[in-house]
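The form predicted on its own is given below as one chain in C-alpha cells.
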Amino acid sequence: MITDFLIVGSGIAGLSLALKLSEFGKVLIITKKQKAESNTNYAQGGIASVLGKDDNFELHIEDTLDCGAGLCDRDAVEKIVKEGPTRINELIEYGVRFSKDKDHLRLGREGGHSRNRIAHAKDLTGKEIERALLFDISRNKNIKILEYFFAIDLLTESNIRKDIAEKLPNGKKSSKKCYGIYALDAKKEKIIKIVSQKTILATGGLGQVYLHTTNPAIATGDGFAMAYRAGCELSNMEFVQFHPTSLYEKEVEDDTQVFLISEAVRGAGAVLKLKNGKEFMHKYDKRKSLAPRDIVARAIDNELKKSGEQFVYLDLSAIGAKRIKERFPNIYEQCKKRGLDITKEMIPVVPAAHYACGGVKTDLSGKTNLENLFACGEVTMTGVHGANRLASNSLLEAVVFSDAIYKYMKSNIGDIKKYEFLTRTELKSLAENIYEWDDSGTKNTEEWILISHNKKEIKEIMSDYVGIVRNTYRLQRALTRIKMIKKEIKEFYNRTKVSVELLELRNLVQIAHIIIKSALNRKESRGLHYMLDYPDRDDFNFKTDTILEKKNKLHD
C-alpha cells in the first residue's frame, strides 16, 4: 500500500493536518480503534487562546513559561500563543460549535491562567472538535481512514534491500530516513507495509502505563516507543502530568479509564476541601485551587498521606445548581449515573495520570531527526510545555504544530525534483523493494495470562514508584523490575505471532523504561518531577513517611 501522506492517529492533530495535506495528494489515516477514539475526544476543558479584551499575548506567554518551571522553549511558546486566535477561527470554519454569549465566545478559566481564555464547547470540547473534523473528512475524497490498524514499527533503511537504499535520491546520505510503517490489520489479523512520501506521528499519549489514568485504553505510548526504536530523539519523558481531579470510585478495574473532573470546574468557582470541609490549597500556593496542576496534585497527595484518607473533595456550591447543569452537563450526568448529585454534594477526587509533557523531539516545523518523519500532538516534545503543561494548551499546541507541518510541506512540494519528495514511479519502486513482514519461526500461543500479568505488574510498578512524588531508591527499584519484565517480553515477542495486546505490552514496557531512566537522570525537583532527594527550598515539605516506604522497609 502506498500513499503520499501517512498519518498515524485520529485526534485533533492528525485530523486537522489531514484536511490541509489533502490539498497536495492522497492522505491515509490509520487508527488502532474507531476513528473518534482518541485523547482529544475526552478533552473536556477546552483550548486556550488570547481572545478576550483584557488579555494579551505576553500574559499567555508568561503564564505558560511560569507553569513550565523554566524548561519551556520561548520560541515554541510564542508560536502557539500568537497563532492561537487564527487556529481557533479555523476550527470555527471547520464547524466547531464553541459555547457563546450572544455573538462572543464564552471564555473559561483554568489553573495557572491569569485571564479567562479557554474556548470550550460546554464540557465536551474534544468531542465537538472530533465531530466537526471527521464530518469534513468524510466529504474529502483525498482522505481515507483505516480503523483497527495498529502501527507496529517505522520503515527505515534496515527494511529496504541494501542496493536499493543506496540509490534512493532523497536526503543526506548520512541521515536516517523513514519510509512508512508496518501495520497490523487487527480485523484480518494480517500485517501489511504502508509506504509513504511523508509519515506523521499523531498517536497521542501514554497514560495507560499507570494503573489509574484519565486516558482511554488506546493510550499505550505506541508512537513514543515506535519512534524510539527507529532512532528518534525523545526528551523530557520524566514529566508525566497527573490531573489533580479525577473522580474517586471505590471499585475501579486496573485498566479502567477514570472519569475526569475538568479543571474548568475550579475555574468556575469550585474549591478543594478536606473531609472535614476545610480548604487547604492556601497552604501551598497563593492561587489556591487554581494553582498549576503539578502544585495541586502534590498538595492533594501530601494531604492524603497525612490524613490516611483516599480522596479529597471538590465543592461546587459556589457555582450554583443552574450553572452547573448548563456549563457542565456531561460531568453532571456522569456523576448522577454514579449516584452523586453534584448540585448538592461535593465530588470525591484524586489525582490520576493524564498527560505526557515529553515526547518525540521536533523542531518548529514538526520535523523529527528522521528524514520524512514528522510528529504533532501529545506524542511530541516541541518545547511548549516544559516541566509542566499549562491547562488547555495541549489542543492549542496540536493545531498549531499540525499547521506548521502543513506549511513546511507546502513550501517544499512545488518542485518534485527536490529530495523532499519522490516521484510516483520512485515511490512504487521503493515499496516493491521493502521487505515483507517476516514472522517465520513464531507461533500463536495460548499463554495470554503472561501478557495480562506483565501489563498489570508494569502499571503497579509505575504507580507505586514513579508517580507524583519520587526518590532515587524507588526509581532504582522500579528500573530493576522493569528491566526484568522487558527481557521477558522481548523473548515472548520474538517467538510469538503479534497481536494488539502483545504490541501494546511491548510498547508499555519500553515507555516505562524510558520514563524511569529519564527520571533518574534528572537530579532535581522541577515541575512534575518531584524528588524527595532534591526538594525545592521554596516548595512545601514532603517529610511524611509514606505507607509505601514503610512497606519497603519491612521487606528489606
Contents of the next structure:
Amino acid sequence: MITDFLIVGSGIAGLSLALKLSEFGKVLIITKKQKAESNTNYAQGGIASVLGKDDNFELHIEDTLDCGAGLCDRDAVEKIVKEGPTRINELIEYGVRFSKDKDHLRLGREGGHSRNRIAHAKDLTGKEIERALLFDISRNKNIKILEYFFAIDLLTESNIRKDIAEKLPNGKKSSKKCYGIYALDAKKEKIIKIVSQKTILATGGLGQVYLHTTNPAIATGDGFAMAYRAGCELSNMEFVQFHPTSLYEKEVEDDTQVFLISEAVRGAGAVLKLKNGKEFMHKYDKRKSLAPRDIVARAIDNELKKSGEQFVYLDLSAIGAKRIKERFPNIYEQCKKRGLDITKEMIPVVPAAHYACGGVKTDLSGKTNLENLFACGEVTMTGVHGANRLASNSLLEAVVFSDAIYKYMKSNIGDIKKYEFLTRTELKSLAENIYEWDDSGTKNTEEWILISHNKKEIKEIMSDYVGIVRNTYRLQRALTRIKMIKKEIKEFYNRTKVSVELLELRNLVQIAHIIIKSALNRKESRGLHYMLDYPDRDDFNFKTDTILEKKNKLHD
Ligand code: FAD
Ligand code: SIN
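Could you please show the structure of the form predicted together with succinic acid (SIN), as a counterpart to the form predicted on its own just displayed?
Everything in the complex follows now, all chains and molecules, and the chain you saw is the first one.
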C-alpha cells in the first residue's frame, strides 16, 4: 500500500491534521480499533483558551509555566496560548458545538487556571469533537480511514535493501529516515507494508501501563515504543500525570478504564473531603481543591496513606442539583447507573493514571529527529507541559501542533514535492524493495495466559513502585523486575506469531522500562515526579508520608 501522508491514530491530533493535509494529497489514517475510540473520545472538561473578557494571553502563559514547574519551553507555551482562540474558532467551523450562553461560549474553570477559560460541550467535549471531525472526514475524498489496522513498527533504512536505500533522495545523508510502517490488519490477521512520503504519529497516550487509569484500552503507548525502537528521541517520560479524581469502585477488572470525575466539577464548586467530612486541601495549597493536579493527587495519596482508607470524597452540594444535571449530564448518569445520586451524595474518588507529559521530542513544526516523521498530540513532548500539564491544555496542544505540521507543509510544499516526494513509480518500487515481515520460526500460541500474566505484572509493578510518590530503592526494584519480564517477553515474541495482544504487551514493557529509567535519571522532586529521597518542600504536611515510606523501606 502506498500513500502521500500516513497518519497513525484517529484522535483529535490525527483527524484535525488529516483534514488539513488533504489539501496536498492523499491521506491514509490507520487506527487500531473503531475510528472514534481514542483518549479524545472521553475528554470531559474541555479545551483551554483565552476567550473571556477578564483574561489575557500572559495569564494563561503564566498558569501553564507555573504548573509545569520550571520545565516548560516558553516558546511552545506561547504558541499554544496565542493560537488557541483561532484553533477553537476553527473547531467551531468544523462543526463542534461547544456549550454557549446566548452567543458567548460558556467557559469553565479547572485546577491551576487563574481565570475561567475552558470551552466545553457539557461534560462530553471529546465525543463532540470526534463526532464533528469524523463527519467532515467522511465527506473528504482525499482521506481514507482503515479501522482495526495496528501499526507495529516504523519502516527505516534497515527495512530496505541497502543499494535501493542509497538511491533515494538524500539517501546518502547520515540521518535516519522513515518510509512508513508495518501494520497488522487485525481482521485478516495479515501484516502489510504501508509506504508513505510523510508519516505522522498521532497515537495518543500510555495510561494502560498502570492498573488504574482513566485511559481506554487503546492507550498502550504504541507510538512511544515504536518511535523509540526506530531511534527517535523521547523526553520527559518520567512525568506521568495522575488525575486526582477518578470514581472509586470496589471491583475494577484489569484493563478497565476507570470513570473520570472531571476537574470541571471542582471548578464548578465541588470540594474534596475526608471520610469524616472534613476538608483537607487547605493544608497543602492555598488554591485548595483547585490546585494543580500534581499537588492535589499527592495530597490525596498522602491522606489515604495516613488514614488507611481507600478513597476520599468529592462533595458537590455547593453546585446544586439543577446545575449538576445540566452541566454534567454524563457524570450524573454514569454515577446513577452505579447506584450513586450525586445530587444528594458525595462521590468517592481516587487518583488514576491519566496523561503522559513526556513523549517523542518534536520541534515547533512537529518534526521529530527522523526525517519524514512528524508527531502530534499526546505522544509528543513539544515543551508545552514541562513537569506537569495544566488542565485542558492537552486538546489545545494537539490542535495547535497538528496545525503546525500543516503550516510547515504549506510553506514548503513546493520544495517538498520537488525534492522529497518520490514519484508514484519510485514509491511503488520502494515498496517492492522493502522486506516483507519476517515471521519465519514463529507459530501460533495457545499460551495466552502468559500474555495476561505478564501484562498484569507490568501494571502492578508500575502502580506499586512508579506511581505518585517514588524513591530510588523502589524504582531500582521496579527496574530489576521489568528487565526480567522484558527478556521473557522478547523470547516469547521471537517465537510467536504476532497478534494485537502480543504487540501491545511488547510496547507496554518497553515504555515501562523507559519510564522507570527516566525516573531514575531525574535526581530531584519536580512536578509530577516526587522522589522521597529528594524532598524539596518545606511543606510539613508531606512529612508523614516520608516517615511512612522510610518505615516501609525498613520492612521491605
Ligand atoms: P488519542 O485521542 O488517544 O488518539 C490516539 C489514536 O491512535 C487512537 O485512535 C488509537 O486507536 C490510535 N492508535 C494508538 N496506537 C495505535 C497503533 N499501534 N496502531 C494504530 N492506531 C493506534 N485533555 C484536555 O485537554 N481536556 C479534557 O477535558 C480532557 N479530558 C480527558 C478525559 C479522559 C477520560 C482522558 C483519558 C483524557 C482526557 N484529556 C483531556 C486528555 C486528552 O483527551 C488526550 O490527551 C488527547 O485527546 C489526545 O489526543 P490524541 O489525538 O493525541 O490521541
Ligand atoms: C478533566 O475533565 O478533568 C480532564 C481535563 C484534562 O485532562 O485536561
